[in-house]
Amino acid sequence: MAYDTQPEASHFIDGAYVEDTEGELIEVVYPATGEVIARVHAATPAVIEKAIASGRRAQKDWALMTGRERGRILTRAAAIMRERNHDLSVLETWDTGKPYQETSVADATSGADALEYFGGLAATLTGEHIQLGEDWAYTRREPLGLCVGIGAWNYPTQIACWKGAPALACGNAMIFKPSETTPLSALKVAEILVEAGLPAGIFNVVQGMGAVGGALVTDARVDKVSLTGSVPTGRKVYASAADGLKHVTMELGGKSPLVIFDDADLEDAVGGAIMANFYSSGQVCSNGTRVFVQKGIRERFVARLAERLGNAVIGDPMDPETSFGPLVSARQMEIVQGYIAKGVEEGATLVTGGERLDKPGFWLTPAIFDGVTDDMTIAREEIFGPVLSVLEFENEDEVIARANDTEFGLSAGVFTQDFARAHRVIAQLEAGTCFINSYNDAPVEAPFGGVKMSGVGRENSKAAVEHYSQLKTVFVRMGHMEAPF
């Protein structure tokens, strides 16, 4: 039986659901009609005070725990999450709006890994012991106290975790807020954790919009932040967290460019380009949307992947045969028709898509533009949404050049048969999460993360490790101590 989307109670913080009706009322909307499926609060500053004081409370005994125990609960919690996909998937689906058919294998899963792989890594946690003559060193690794993550909507289950899995395995405590959006699935997170064994207060969900993250933010009493989310969201985050030199991760937007050679294999650069950017409706911030093809192969592709976009199977969420939903919102549906009529009026070439459903629900065609030039706005703005633009190149130094330009450095691609020249490109590549003939492969066991504007510090793998948690040095003299008086 699947979850009632109405949950039990707006905030989960303690151990139990807790309400209070005082917050402003967040409505949460299907995206495949429009309709209202539940409703919660945001936070207000006693919920707040609630979720701060026990996840302070209770992460001090959560340290002492050994990395072994914290580990096993991590664990028992993956196996949880995976026995119940199905309900979690269908939660997701109302949640997000994206195809039952993507979140069964892209969404729980994913979060499931994360609580696994950090399980299975709380136990190494260890430090380093350096001998110094006959005095020595010695390192402990202890976690940062409490972490505030701040969730996206596009995957709320698996930030959820991907922030969590490694707060939690380094023996930290966590508050996440989900986005106002997407309200519903860190909840079951929540659950899970604790009918796992974990401790009350260590994972505690608050809902709320930006003045809610804000009071987060700004709390003395938290030590690390990290945010999914928009660059300009991410400024005003990691200034807030700088003003008391706070932990900081940020995980924020990209327009990664998608580089096709023409000795690539055409089908599968076509499929690349298709999960580069129209799984998850497009709404995916490693995103290749700018897809450079070199100019022998330009037309063919182009038809190609026009051809195969035919086969995009558009229509209930719910049904395991649809491969393409809505937009999440009325909002974003608006924000990406703003950009598709921006590239009609700057001479792009719109091949097909980008027309609206007469349906309930917010719903656009997936769209192709070609003739697309750089200095385009739908080739320098993060659009977040089905579009994917077309733009011809010649040569390597070219490609890599144009490739470059850009604010953004969160993810890039490279499809070609010559393997020296795919790992020569990606090696000037300005980015910080790449492929090879692949595209958008997230395992929990690879570092994700951007440079330039896309980001500060990775997510996922041991590299996540070092963002939530500290070294201690400790010096030990084994002789006498000297002093010059």
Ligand code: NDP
The other form holds:
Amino acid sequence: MAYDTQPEASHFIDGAYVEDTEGELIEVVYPATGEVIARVHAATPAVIEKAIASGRRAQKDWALMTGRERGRILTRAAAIMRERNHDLSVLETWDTGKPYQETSVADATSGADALEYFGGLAATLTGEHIQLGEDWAYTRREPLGLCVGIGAWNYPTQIACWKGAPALACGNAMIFKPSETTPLSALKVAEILVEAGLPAGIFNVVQGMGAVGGALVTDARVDKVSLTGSVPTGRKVYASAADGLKHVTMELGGKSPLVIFDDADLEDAVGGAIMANFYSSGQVCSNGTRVFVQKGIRERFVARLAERLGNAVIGDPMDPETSFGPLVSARQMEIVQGYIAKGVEEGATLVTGGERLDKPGFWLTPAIFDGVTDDMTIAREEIFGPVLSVLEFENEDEVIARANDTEFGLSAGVFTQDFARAHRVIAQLEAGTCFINSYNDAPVEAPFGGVKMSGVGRENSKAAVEHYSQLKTVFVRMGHMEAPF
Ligand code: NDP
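Return one more block: the form predicted together with this ligand, after the form predicted on its own shown previously.
Time for the whole complex; same chain goes first.
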């Protein structure tokens, strides 16, 4: 292991590691074994103050740099992340339990993609000129100021970069609070940014539970809050941000539909359902957990899916052959076990999986439920674990209505070889991020986010710039000023 899992200190503020052991102890657990691999402390009010003060101070000069200068630092950081991908991936595996097979291609790499993309975009950010006869107006695209990013535990590196990269490209400073469950990798992102030339104070990382997030969100010196988390947390954070009329981005939970028509390529559809339910042990917000399968192929689909799940390699997450890891924590495992019990109790058929493995760590085998109906708890609530529900449908109008019958609206997918139908159905599904004959792709070039209770705003792509900057309009009169008296 190239990285020691114990960080130098808990927080990274003003360009350096900072410790304050007065803060509540947070034990970092390796999900594959349950062992404690690091200890950090939650931020105390003094630490939070230092993070806010240094962010506010440093942001002024950062905003005065040209976009090209800021962008160069971000792209340099992207290159360092790629060079260290192996070490960062190993650390991410320690932190989350996700197999190295995944972390080596989906975590630091996607973080680097964001740094590279927004690094490139930074120099292109401009306002516009508006001619008004002889007079004219122009707009200046200005940063918001000090942004707070709060992350979930499933993609710690990616979330830090998806929030940090656009914020920094637009000339803001950011304080990032990782989930207390996975506090390690955001510190590495901060370290790398500083190594790439980022001025001290522009990207600070503070640890802590909800209370630390809450203290950051309510501080009057914070201009924007971007949260990735559950709907209940989103509601609380949105409400406190609203009190200060702060800008928000909310990337929240989902219960997304994946619709498989009977003309779909069966192998592709099964592959899509696997990617939509079992990657990262099912701990992905955009997962298509309600798999609507048309009556004609349901039995064949379920049989082939169960067969392919048998090929999952469940074991040591550091082994590159392993394709399925543990849940992130004992608590998350218990939540998922509760849903599996509920599914059985409410009459769904557990085709395979859902068993706890007899070894240390938080291991559950991937589960498929068949015969799920729309009213069952497992079809209504976000489980955030490896549990796939198959719901049978007969026709297009019916499946669209049933797919939309949820408070969530993060993602949706359709598998069919009839492209007219694919586009027609996708157009009617209430979701922010959709897939045709694919699932769970999230390239930085395309916007990502939800509708309904799944979120506000968009991450990634040029759309993110709108959420990390604001326009100042300047009217310029060329002649004399006229007034009524
Ligand atoms: P939580 O909502 O429990 O927590 C999210 C973050 O918010 C954590 O850092 C948490 O800290 C913090 N937090 C909790 N309470 C408050 C508060 N009152 N004020 C400020 N911050 C607070 O989500 P999980 O970490 O359990 O992540 C799983 C959820 O995230 C799922 O619902 C999933 O769908 C969603 N998610 C959404 C994504 C998207 O892009 N749409 C992507 C990934 C996940 P702490 O954990 O330390 O208490």
